[in-house]
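Have a look below at one chain only, the form predicted alone, in structure tokens format.
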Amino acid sequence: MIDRIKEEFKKRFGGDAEIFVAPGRVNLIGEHTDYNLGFVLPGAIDKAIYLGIKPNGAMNARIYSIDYDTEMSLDLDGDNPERQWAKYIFGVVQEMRKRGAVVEGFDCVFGGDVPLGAGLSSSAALESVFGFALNEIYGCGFSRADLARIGQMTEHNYVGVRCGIMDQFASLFGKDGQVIKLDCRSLEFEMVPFAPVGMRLVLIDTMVKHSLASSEYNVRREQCEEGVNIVAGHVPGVTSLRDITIDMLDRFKGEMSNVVYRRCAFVINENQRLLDGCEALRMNDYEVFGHKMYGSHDGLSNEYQVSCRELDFIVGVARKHTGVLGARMMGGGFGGCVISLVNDDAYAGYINDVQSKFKAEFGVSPRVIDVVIGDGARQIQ
């Protein structure tokens, strides 16, 4: 990829490009914890978002997609453009502009290998590219965690996406070997060792994308917030599930439904099965750890309700391997992906028995897409 980008650069443009890259991301476990102010858990993956790009002394961008085999003129002191992808681009201009950057035009060529529709955060590893090379090449001073929180109001602002922080967190922050223990609320973070020996990491996406998603994940903040609420009207100083424990929750459980006593216990349990897999990791004990991912799906189907068949008929096949240390379903959920831990002997047994069931059952193929975990955003030298 980075030789393709530097001739395409060369027959586009002329001259010689700086090289940058920043990876998609997985999330080991910590879901929809983020936006109820808990933890997650993610890494940045060896799947990445490469740029080649120079300053060209004009105000206008020119820019090609290798993936989407489209150049395009982009006016960075006029509108939002209409094409999807451009508006991560523009967006990151102008974030970083209204912190005070001078940010000027430039000539670029990108690509890369995150799979798409997968949730592993392509448009977080578009801006966070961008956004860590614009800050080298104009020299504008950002720190890695400006240019996350860059990212992330470039969705709010110029996508239309009111994400959180941890895609673009991950993308900047990832290192080799190490995972991300995310504090939402304050943003303080904590490198946690990931090497398996003898282990890998796959997921296996079910291709498939509920419609019900976006207007459930909604419903699921709503009630969240319901359960805060009524808990913050007898406890001083609550303001999210993160003040709340079990034992406090248990003590208001007759002033809430049982729908939303779930979502909420959910959340609060999550949060500590994120740190007592932390603690597991330290102690290089993955068994325990893949024994925390399966608590993390059995939470996320039974309690927040945001599993689907497909999802969870996979881990249900990798429940009958014993070299498969742990399985849940990755993202929002009705949908995408599940990551798996997998002893490497059980990895082709493994692969091959959910791709002949799963193809039985629904009539598809499910995607197997590997992952390492890797470094963050960087220069190419």
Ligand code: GLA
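All of these numbers come straight from a predicted model, not from anything done at the bench. Residue numbers count along the first chain shown, from 1. Only the largest set of C-alpha atoms that superpose within 1.5 Å between the two forms is called the rigid core. Compared with the form predicted together with the named molecule:
R262 is among the residues whose C-alpha shifts by 2 Å or more between these two forms once the rigid core is aligned.
Relative to the superposed core, A118 undergoes a C-alpha shift smaller than 2 Å between these two forms. Once the rigid core is used as the reference frame, the Cα position of Q152 differs between these two forms by less than 2 Å.
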Given for the second form:
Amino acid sequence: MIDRIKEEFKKRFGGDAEIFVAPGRVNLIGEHTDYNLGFVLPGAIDKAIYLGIKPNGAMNARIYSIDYDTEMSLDLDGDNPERQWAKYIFGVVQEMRKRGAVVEGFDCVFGGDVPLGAGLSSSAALESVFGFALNEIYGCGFSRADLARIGQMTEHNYVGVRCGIMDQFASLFGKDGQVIKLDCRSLEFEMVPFAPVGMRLVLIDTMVKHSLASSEYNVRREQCEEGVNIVAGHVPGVTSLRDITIDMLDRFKGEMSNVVYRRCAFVINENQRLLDGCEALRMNDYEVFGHKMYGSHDGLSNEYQVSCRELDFIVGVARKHTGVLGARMMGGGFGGCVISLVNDDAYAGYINDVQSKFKAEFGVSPRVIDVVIGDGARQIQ
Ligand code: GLA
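Form predicted together with the named molecule structure, per the form predicted alone context:
Let's see the whole complex now, leading with the same chain.
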């Protein structure tokens, strides 16, 4: 990919580009907790977006996307573009400028191998690679945490998804062989070693494109806010679900709809599952960790209601294999991938079983994506 980018850049714009990369992410546990200021446990992966870029002395950006085979000129002083992928790039530039940076025109070529729409945060990878690269070539002096915020606010203000900070944070802070236990309230984090011996992570993509994801995602966020407001009306100092225990929520259950109660209870329990899961990882107890993953899936499916038939089906098959320690839907939901933690010797049997059963049930072959936890955004010399 890097050679391809260098070549395209030379051909289209002339000269040599500087090369940057930012990866997609997985999340082991802690879903829909980030925007509720709870904990998440993501890691960067070995699938990424690569960018070749150089300032062009103008006020527009000339951009070539290898994957879409499209070249476009983007007016950086103009309006939010129509084209979906261009919104991310435009938004990042605007968010950097809002924070005082001088970012001017550039020529660039980008492409990668993060599967699109599979819930591996290809969009965060795109924001992170542009934020990271522009920060370097224009010497803006932003920290990685600033760049994560810039990516998140791009989603809010230019794409229309009120996402949390997990995806951008993982893409920017990832480290080979480690996952990030991130406190989304303070942004303090701890790197947790994750290099299980004799086991591996595998993603199974339902191939269901999560079209509902952004609208339902914003609805979930509002339901959580509704619950917080009710409790905050009685308990001083409560500003997010992070401040609310199950006992506290139960006290005011009568004042909220059943749906709001279930959404809030899920988030509170998911935070606890994550903390227990991290404890298990520290003890090298992957068995217990796997149980927490299944618990997370059940909550997402039954209480938070962001799963779908295809995701539930795969997790159902996983449960029948003793060598699959844990499995759960990953990311926003309504499609995308199931992440499973599998013993090496159970891997082939599990994958074959899922593939044939899924095909028989839905008439489509799910895509199998092997992932390894890798490094976050960086420049490639
Ligand atoms: C999407 C969002 C993240 C996070 C997850 C759910 O990936 O971008 O911020 O909320 O959904 O955990």
